[in-house]
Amino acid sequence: MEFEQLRSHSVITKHPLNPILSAKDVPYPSRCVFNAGVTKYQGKYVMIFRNDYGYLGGCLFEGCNLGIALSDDGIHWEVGAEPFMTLEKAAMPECKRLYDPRLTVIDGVLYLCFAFDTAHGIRGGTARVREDFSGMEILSLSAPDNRNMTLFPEKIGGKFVRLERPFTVYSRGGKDRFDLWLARSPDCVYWGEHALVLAVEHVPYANDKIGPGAPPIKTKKGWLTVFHAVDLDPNRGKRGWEDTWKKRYSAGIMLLDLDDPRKVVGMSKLPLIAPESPDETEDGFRAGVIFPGGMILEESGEVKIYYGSADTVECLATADAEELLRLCVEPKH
């Protein structure tokens, strides 16, 4: 596959008040508003954004903390008047960085995974949001280096489990090659049973690595799942604000075993949702990103599947379960 054709998916729609949220919408200091956790919770469609404010050049900013918003119809979002959750929120030790929130709900408790940095290498946690958005109980930290973690939305032969991506630098020739792995809980603090799910080679429209997106969403065919593929060009070059960005960050979409996730029952060979549009591919923080981090199933039928853009705004897509699944159990796809 030519990498520079990428395409979205035909059965996908990009809504047309793109992007839903965005830094304009933050009542307090704002520059990238990206990568949303999303989900429904106690009649609400809920939205924790990654906020990154004060741009000082290059890849730098000044801080970034997490952000919470509420909508009726999972379109239109309106802001919470403070940070849902900065580092002096978190008291976490060591922690410079809190980013990358996902939301899922289990037996009516909202669970929030995130990433944050440290000095010592980025760390995965996850953690008990408040029932008044307050702010979380943290469950459980990672060891470096690991990120992307999703909680899959119920217990699975009695354990909580999730989708995460280590970090194989080292063992992997100091290069990217990270893959999708999955690993499992009796009660959400301690983690174990690994198993690797999907790797950067099972993908064709990726060379450089893969990790979880959005938490997968249940249907009868199996647990439905995006996830991020990125390849890497080094003839790319000025792609957003910074000197140089050679990367491009798609969705794809696979199918995992309701009984045994670690088992991929299908996957689209071609991308489900490509950066294409101008505001995707030429403008903001990071051109040529598309990175899911929210999907919900509506009772109609369709998807809302919500996306950061350029690494810069917040977007929805939209697309009809059936023909989701369609394109990871279809051998023409």
Contents of the next structure:
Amino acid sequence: MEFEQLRSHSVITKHPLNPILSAKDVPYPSRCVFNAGVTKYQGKYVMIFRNDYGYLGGCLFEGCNLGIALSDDGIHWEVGAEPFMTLEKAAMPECKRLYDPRLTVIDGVLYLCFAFDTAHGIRGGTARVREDFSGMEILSLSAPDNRNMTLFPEKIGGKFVRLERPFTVYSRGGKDRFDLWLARSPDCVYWGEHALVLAVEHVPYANDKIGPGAPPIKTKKGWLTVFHAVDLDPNRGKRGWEDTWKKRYSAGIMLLDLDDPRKVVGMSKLPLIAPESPDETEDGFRAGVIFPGGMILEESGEVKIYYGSADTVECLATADAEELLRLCVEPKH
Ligand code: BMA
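Okay, that one was the form predicted on its own. Can I see the form predicted together with ligand BMA too?
The next block holds the full complex; its first chain is the one shown before.
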């Protein structure tokens, strides 16, 4: 595949109101609002988003916290007066940065997965969110280096299941070559039974790494699952605010077996969402980044896919569930 020609699939409609959330909507210091987790909970759409503030130049920001926003329609959002989570509030020893939230409701309980950086590696956390959104109870913190945890919305075979992305540098040639894995847990605290689900070499439009995107949604044919896929081109130079940025992130889609989600039933050979509009490819902090973190199946059959764009704003794309399924089971698409 010619890396320069990526386009979103024709089944995708990018929402005309994009970006649906950005720094100007946030009532506390904010520069970039992106990579949000989104779900339906207590009759509302709930979004927890990454908020980077105080741009210092290069790839540096003063800090990053997690904001919260609520919506009645999944399109128009009201942002909470204070961040949902800050470094101080999380009070996790060693944590230097908390980011990339994902939300899943299991048996009426809202769970948050997040990445966090420490002086001794990058880790992934899983927590239970308090019903009044006043905080969270941490359930498990992974060993480094691993992140992008996303929980399935129900137990499978009596166990919690999550997708995750370890950083397998040493065994994969000493450079980025990262794959998408699955783990299971009896209690959401102790995780094991790890299995490889999808490798970077299985994705025709990735040459660098892949990782879980939004928590999977259940359909009769399997778990519809989006992931991010990265291609690296050493010839890329300055595109966004950063001095140089050589990667491009697209979203892909696959279908996992309902009873055994380690098995890929099918995967689209083409990207599902690619960076293409000017605010996705030219403006923003890191141009050319589509990072999906939330997916909701509506009763109408519409699927809402939420993605961070250019590490700067939060956007929405929609598609029909049947069409998404067809992409996965008819591999020519
Ligand atoms: C990844 C993560 C994401 C980010 C992406 C592109 O490694 O840090 O949060 O969106 O890079 O910068």
